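Listed next as structure tokens is one chain, alone, in the form predicted on its own.
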Amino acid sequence: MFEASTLEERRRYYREEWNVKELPDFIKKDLNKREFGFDHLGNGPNDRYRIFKTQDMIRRFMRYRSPFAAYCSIAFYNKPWQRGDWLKSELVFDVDAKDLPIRSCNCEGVCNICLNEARQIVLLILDTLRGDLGLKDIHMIYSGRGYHIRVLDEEVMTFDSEVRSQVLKYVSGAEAPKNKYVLENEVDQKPYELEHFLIPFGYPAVFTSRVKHSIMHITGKEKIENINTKLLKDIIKYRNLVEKGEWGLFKNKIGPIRYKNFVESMSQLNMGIVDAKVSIDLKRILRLPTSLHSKVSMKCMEVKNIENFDPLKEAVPKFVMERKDY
């Protein structure tokens, strides 16, 4: 499982078992709008700014050249053939297994547990984007090693990589929300100072949540900045408390200066929880969804069901099935 794929195995992939009419109906849509690139050696996508009018044409192209990898733009052009006359671009999120900063199973690829833990995350991003952003237009992506999140809704495929990039800190809890308020008729008065965990709204509401993911998931084996093994251990000591919601109790067993210095320290690791590099690039190609992921020998596709996705069911290809050790 996960080994890379022969040449052998992606001509098989691609001639019996891949099919166009499979890819997703926003990839079909404005189909000649997209750039396409390839990776035919697997050292990474050389052949860039090819271009496909009919849905004819991509199934000749990816029959008979069996590509390492294939990607589309999430960019849509005038000129795509030049990456000219910029339209608008998807707004996405790229959440790898691989790069999660708290895995639990300390795998060195990936592995069933972090492939789920990836998940768990996509799940919280999704709540955010329906539930705060109010975006409706969501598709999400198996890419072989973790998921793509790839937004549609037109008021965000014009955004600037500034706003972009706004919009990731958000839905990633990347920033320490602020603790003291002042209401507008009492501007003289003392502020009153609220931990996040005890706002069950908007970004502190967010925050919080993705705290409690990276809390519920350390180890005791990670290096985090400014969290020394003594605090890790702590951390890991009281968890249960903050399983049970009782962040309060947390914070008092903590310490209150250990606590603040905690809350920084996580909201720079929930920057990488998300690809911010893919998030703010308007000009990004991503995996192909139906492609095949050659590193992992795993099929790149939608899911419409992320709440019961199991990709060690759904994105395995049959010559994969067919392995002595599978």
Given for the second form:
Amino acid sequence: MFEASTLEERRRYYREEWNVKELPDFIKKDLNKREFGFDHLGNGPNDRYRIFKTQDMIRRFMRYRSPFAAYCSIAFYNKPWQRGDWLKSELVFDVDAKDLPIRSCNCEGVCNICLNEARQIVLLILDTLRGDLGLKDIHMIYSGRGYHIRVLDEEVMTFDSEVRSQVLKYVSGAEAPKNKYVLENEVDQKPYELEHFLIPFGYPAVFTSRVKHSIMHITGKEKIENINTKLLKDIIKYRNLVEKGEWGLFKNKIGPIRYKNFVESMSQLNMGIVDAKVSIDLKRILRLPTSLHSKVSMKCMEVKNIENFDPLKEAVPKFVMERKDY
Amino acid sequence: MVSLSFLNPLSSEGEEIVREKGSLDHISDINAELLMVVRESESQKISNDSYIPQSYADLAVKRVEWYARKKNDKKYNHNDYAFLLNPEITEFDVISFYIAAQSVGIKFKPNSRETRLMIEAQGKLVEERLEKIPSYQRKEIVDNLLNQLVFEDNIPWTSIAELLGSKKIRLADLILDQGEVILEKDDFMDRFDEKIIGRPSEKMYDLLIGERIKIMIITRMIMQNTENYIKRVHDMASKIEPHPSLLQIADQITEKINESISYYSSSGGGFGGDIKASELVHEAFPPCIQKTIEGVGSGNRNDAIVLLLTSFISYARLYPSVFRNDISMKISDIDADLQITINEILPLIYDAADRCTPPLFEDDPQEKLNITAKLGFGVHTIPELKNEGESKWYTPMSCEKIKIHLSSLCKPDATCKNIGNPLSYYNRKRWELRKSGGKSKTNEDTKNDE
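Next up, the form predicted together with the partner chain in place of the form predicted on its own?
Everything in the complex follows now, all chains and molecules, and the chain you saw is the first one.
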């Protein structure tokens, strides 16, 4: 499991198992407006600017070239062969299990545990995208080592990088929420203190859920900026309060000054749960759903039911199951 | 009731006023009615003629001058400009808004300091004018303005993308639900009342949203619309011969802005007062810049040199107070013959580029052109005065951006705490170094010496 595939295995995959008809509809639609890229030798996607006018052209290409990795652009162009005349781009969030800032497994690459933690984060982000941001045309892709969340609602596809960056920070909880509020008719008085956990909706609630996820998965071995060993130990010691939703007590145990620093540190840490570069890049290419992630021998695939998705059951190609050590 | 065009000159009411009375032929003529409104404005200083705008043209200049002085001049006195907050001035003000916006749009580029000040002045005027309206009237005016600016009952957050992109509003400051920005109390109660435990929901609404968020959206939208209007004028200016009076007014606006900056420069202030152009203090460079100067590996190399170092070094050397002053300048405003730029700034950047692995220009010689462009001199091999303004003089990227784009360079030290930009770090550290008595010693070094 998670071992690289050989050229022979790739050939078997693309000739016997892979079917062009299984490409997700959102890829098949406007296929000729996307740029395709390939990695043939495992050195990165250096065969770029490719276009396919029909599904049959992709079918033939994949069958005969059996690439190490296949990608397609999140962008739509009038001239995809030169990445020219940009029209729009999907809004993308890349949650890579191997790069999560907090992983309870501490494994070297990816394993069942961190893949599951990445899936839980995807569920949280999905909830925010649908609930707070009201987005509907969302597709989840298992990438082989994590998940891509691809949003195709028309109104977000023309956003520039700055707007995408704001959305990214919102959904990942990467801004320390305000905790002091003033009433209009009391501007000269002391502001009201309202911590994020006292506001059960909007951005404060998003932040609370992301921080809760991190607290529940901390192992104590992490190095988190501005959180020393003593504070890390206390967070673990009192996290049962967070689990029960008793945030006020948790804050008391941590202490108000340390809690303020904790909130700041967690907002910085949350920035790492999604690969920010992917979200703000309008011309990114992403692994093609249905293609093979040859480094780990897993299928990159669209996930219809993320709540119950188990990559080790659903994304394993036949050739891996037939390996002697499987 | 205050007219909505007093707050939003780009409204249909405002456009109507301009259509009826906005001829450009007599905008510099003395206007007796305007003089009367100004003189009768509450607490307006009238002891000197220079306080009083006598014509539409004067008023157009005063609108920008007011804001530039308010920001930069410690001797600023509100009573010099009290007429700007008098609702009786509405008609004159609307016409002068268009005159100022057109003058700026014709003469200057959309990212010039004149354009920025014009936009910011309009935003500040909206805020101050709303503040002065009695609260019993304000609610209705705010709602009417919002209806005028936003056509739907609830604003989809996606419809304010332009404001989000220009960072005029943070998404995290808004209460969102099902894709909508929640603004009305009834709506808030319908959606969240059941979720709120242990606190009165109405008070929660007042704290989290209230008029504050509505006013923020209104102000930012009017600023955005002003920006868009100036851009449109700028685009049109190349096709239509501009009215000579507008060009004269644009020059007067520049003159007034320069005056206000010189007030500021002579008054000092901030971290020890002196954050004017002066020799670079390398010891005050933040860790990300130190690392960049030492040379960067291929992954981050181009952005580190072209985007981060170029802007940092040029601003640190020539205009370290850019964020404090908040007025955009051109390099030649400070380095008139470009001697500092060519003999000090560029060599430092080029040397750092050579220390990269592999050296930047060996791999990407065209990046020299990009460096020139980031200094505001367009895509050329070296900066030359004739090309200035072809591109924008990039300000240093924020710490937040560095964390995203160049995360491997971000190794914060104690000073980085509460700092949002490498240039702010530089100013603070330079001040600390000077305060501690040694230009070349940091606090830590001093301790070790002891």
